[in-house]
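Below sits a lone chain in structure tokens, taken as the form predicted on its own.
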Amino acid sequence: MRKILVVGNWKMHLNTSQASLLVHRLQERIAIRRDVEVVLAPSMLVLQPLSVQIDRRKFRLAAQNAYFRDEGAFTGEVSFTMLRDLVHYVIVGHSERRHIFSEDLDMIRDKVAASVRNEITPILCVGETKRERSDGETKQVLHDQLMTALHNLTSREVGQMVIAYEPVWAIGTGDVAKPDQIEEIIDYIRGYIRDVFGPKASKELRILYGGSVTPEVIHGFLDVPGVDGFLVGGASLNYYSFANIVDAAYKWQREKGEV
């Protein structure tokens, strides 16, 4: 049975009390769904208090970022090692980390390795900018991002991770990619994983779509072969919208006879 993964990336929003209130609202509205896994990615500041508040039958936690060294004289950083007891997932290589904070391919590779080393599932974000797409460079960009980030991982480790395709030109713009565009990219990603790591890793790997995700687009995107869920940005800050996204995913399963 296909288990859908829905991740809410809160980015740099909500203080501790606001985050607690949002979790309270979400727990009121989101039912326990055995075949829909819901993950919340709040700011680093509120991960620990939320870890004792969430209903773990409904939610798991993710960090939005971490540093690849396990410990040391790195003022202001939080390591994957420090997060081991708090989170199941860490978002790695989000376009905002790449383009605003200048994280290069090598740093993202080291973060993926640190995540795996510390037994935290990485959610590796890949995607092209509007200019790269218009110049016909989408697949080359994805190839470079995948090749570097997955360097030195085993087939088993790759099969257990998550890749989120986030076209940079669609993040927060309201410009949603079309299902046929997404299908082409999902096919490319799975094909790359199959060619390099084998068919088992390609089949087991979960691939998410992210970029202006709203409840209205869920059914259409889940109909795309190979889409296993969503990385949700702005809509995850609205309890009504995020709960509706989770409900829409569950209803899609039910309509397809998969529940």
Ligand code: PGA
Contents of the next structure:
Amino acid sequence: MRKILVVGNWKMHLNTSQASLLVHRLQERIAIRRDVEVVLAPSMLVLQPLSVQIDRRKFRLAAQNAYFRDEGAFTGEVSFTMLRDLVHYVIVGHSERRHIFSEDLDMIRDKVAASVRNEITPILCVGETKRERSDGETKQVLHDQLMTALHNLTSREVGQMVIAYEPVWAIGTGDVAKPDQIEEIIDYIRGYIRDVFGPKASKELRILYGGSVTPEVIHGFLDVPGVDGFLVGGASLNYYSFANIVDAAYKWQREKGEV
Ligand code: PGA
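We have the form predicted on its own; now please give the form predicted together with this ligand.
First the chain shown before, then all remaining chains and molecules of the complex.
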């Protein structure tokens, strides 16, 4: 049984005291739920103080990015090796990294490999732009992103990672993907993993949806077959919205009789 995963990506928001306040509120509002895993991805600067503040029965930490070399003359970068005792997850290949910071397919492949090498679970983001979708290229784009990023990984390593399907046109736009669009792509991703890495990896791998997820739209998404959780941006900055998303995921799972 794949455990539901809800990840809050705070992006470049919240300084140390604002982050601490948000965690304080979330800890009051979110109960310990063994069957829903809640992960916070604050800025790099805030990871260390939050690691001592969080109730580890409720939350785990993720970094939003890291550099693939373990150490060296790379001014301004933080390596996966430096993060290995601090975080459970690192987000790799977010569309903002791909498009604003020009991370290409090879760099994302190297980051996934560095994450696995350092025993940190990668949350690999994939997704097409609006133009790629309207040109009918969605599956080809996803194929290329998956093929490169997972290059050289074993079936076991792929089974343990997380893939987030985030259509670029749905991120921060309020332009939410429709459940049937999400279902089609999740099926495609799981099918790709089954063909290349085998049925066990495809069954174990968790696939998230991300892009304008809010408490208002969450119910339609939870019923999409194969969705194992969410990567939440904007709505994760508000304790009330984020806690409602976590609650909705928990209730949905309980109603299905899976808790
Ligand atoms: P959003 O961001 O929820 O604000 O659309 C999602 C993401 O970028 O991961």
